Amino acid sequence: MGGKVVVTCAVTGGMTVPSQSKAIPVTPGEIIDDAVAAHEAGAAIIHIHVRDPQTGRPVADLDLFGEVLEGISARCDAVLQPTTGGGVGMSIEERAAVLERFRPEMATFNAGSFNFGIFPVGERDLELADWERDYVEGTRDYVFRNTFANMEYMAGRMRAAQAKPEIELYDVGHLYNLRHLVARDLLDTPLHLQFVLGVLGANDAELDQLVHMLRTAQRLLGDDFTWSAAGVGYPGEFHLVAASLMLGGQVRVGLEDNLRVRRDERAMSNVGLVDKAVELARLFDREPATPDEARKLLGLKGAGAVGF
């Protein structure tokens, strides 16, 4: 790759909540053409949630996966990830139903359970929905739920499609289930992680937990796997760029973990998250990867191999 980096946009998430910015993507249209639009800047990978398109909640709709799914590729060539990890209230089958429906080239797969809290946004000074309140304030008792039961069934449907996962590490607990994973034959090598640092009820998007799960990584399974990092939150989203970049890493940005792109500006989409990014990267004389430089270095299958 030299100088290249493979950068990710994740578009609209499934935890954050309309009300907190205007931004957010909901339909099925404002996720495609934000999504396109992220490409355009520079995003090779889109990570993509979906949401009903009348109140904002994230679903997981299968019709409505394929209209974005299909509505994406039309107009550009990104590699398209659909989450497994859904949102609050999805059961593991619902999460794992986009593999077998759409084969993707890749998908998210999460290496742990951890508490997820967001309820502090329903302490902000916001006018929500009921049901956004609800929602907020239903994290204060939820456990994000992966049992290692859970892996193994998501790792068997990740097989079935040839769909390579991207495995979502929280914690560096989430390192040594990786370990188990692997050793059991359950996951194929070469790896490829996306450390996700900021979330409430798990590790902080912090320099030295970054680099404390980086090296961690590299104890327990060797050189035989490629990174990303990913910061919740503002300045954690572009701290975590910065430092992914001088670390020889890839990188993850996008309305899903953060709504700002400075301290005093709130992002208007997710192409001013990805032009940030962007711009950090070639400060370090790394370009964003195109598509298929990411399909080159992740090992993916193609475009051709999709169910959509």
Given for the second form:
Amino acid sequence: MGGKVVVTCAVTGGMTVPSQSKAIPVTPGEIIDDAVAAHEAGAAIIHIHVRDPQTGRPVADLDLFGEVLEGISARCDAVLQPTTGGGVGMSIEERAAVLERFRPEMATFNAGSFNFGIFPVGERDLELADWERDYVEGTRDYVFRNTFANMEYMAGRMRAAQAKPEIELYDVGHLYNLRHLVARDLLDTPLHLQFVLGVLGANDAELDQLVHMLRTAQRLLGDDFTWSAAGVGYPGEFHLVAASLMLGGQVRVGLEDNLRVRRDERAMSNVGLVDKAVELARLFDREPATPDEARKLLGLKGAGAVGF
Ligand code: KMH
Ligand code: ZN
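Show the form predicted in complex with (5S)-5-amino-3-OXO-hexanoic acid (KMH), please, because up to now only the form predicted alone has appeared in this conversation.
Every chain and every other molecule in the complex is listed next, the one we just looked at coming first.
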């Protein structure tokens, strides 16, 4: 890989509402176009959620996932990584259904429960649709549920689909959950870790938290893992990009996590965020990896082995 860096773009997400930014892609067509453009800007992996095309509400609809996965794969060779995190109100079975239906190369695996609060969105000067206000306010009393039973179930579905889990870690305690799951041989190694920092309800996007979690992962898991950092919010997203570039990690950006390119500049699309990540990478002598270089680094099964 040399100094290459795997850039993941999280194009739309499930814990934002469309009124937060006109740039958030909603329809399958918008998600496909943004994903292809993000790939052309340097993203090797596209992290995918889907939304109701009319309202923009995060949904787990498999037909929408199919339309998006097929639409992107028809136009580029990016690694496609559907979410199993979904959004508020989705059962673990609904969240996992993408695995059996599409047998993706990768999918997210959330390594623990935690409060996931986006209710401050409702306290801003934003015109929200009724469902959006209910959705964000509802997170005042919402736990993103990933119990051990949920994780055992999800790990089994991942293995059955031969999908490489990207282990989403929001808090240092999630690393101890992960050690437990690995010790029971529920997850294959080498692992790919995603340190997701900045969610209200878990660790914030602070450099010492990233280093602490990385060092804890090395202590608990040895060195047998690859890792990436995903900062939620601004400037956390790019602080973690810069830190990860220096520490030899991979990076994730995208409108799922952050809506600003600069303090006073809102992102007009995912491309603006990918462009900034690539620009930062080049300042640290690192070039964006191609999808096939990402496949090699992460040990993925290849686009020919997926079910879409
Ligand atoms: N929305 C991110 C903070 C997933 O999709 O499974 C977390 C995430 C997890 O992307
Ligand atoms: Zn996600």
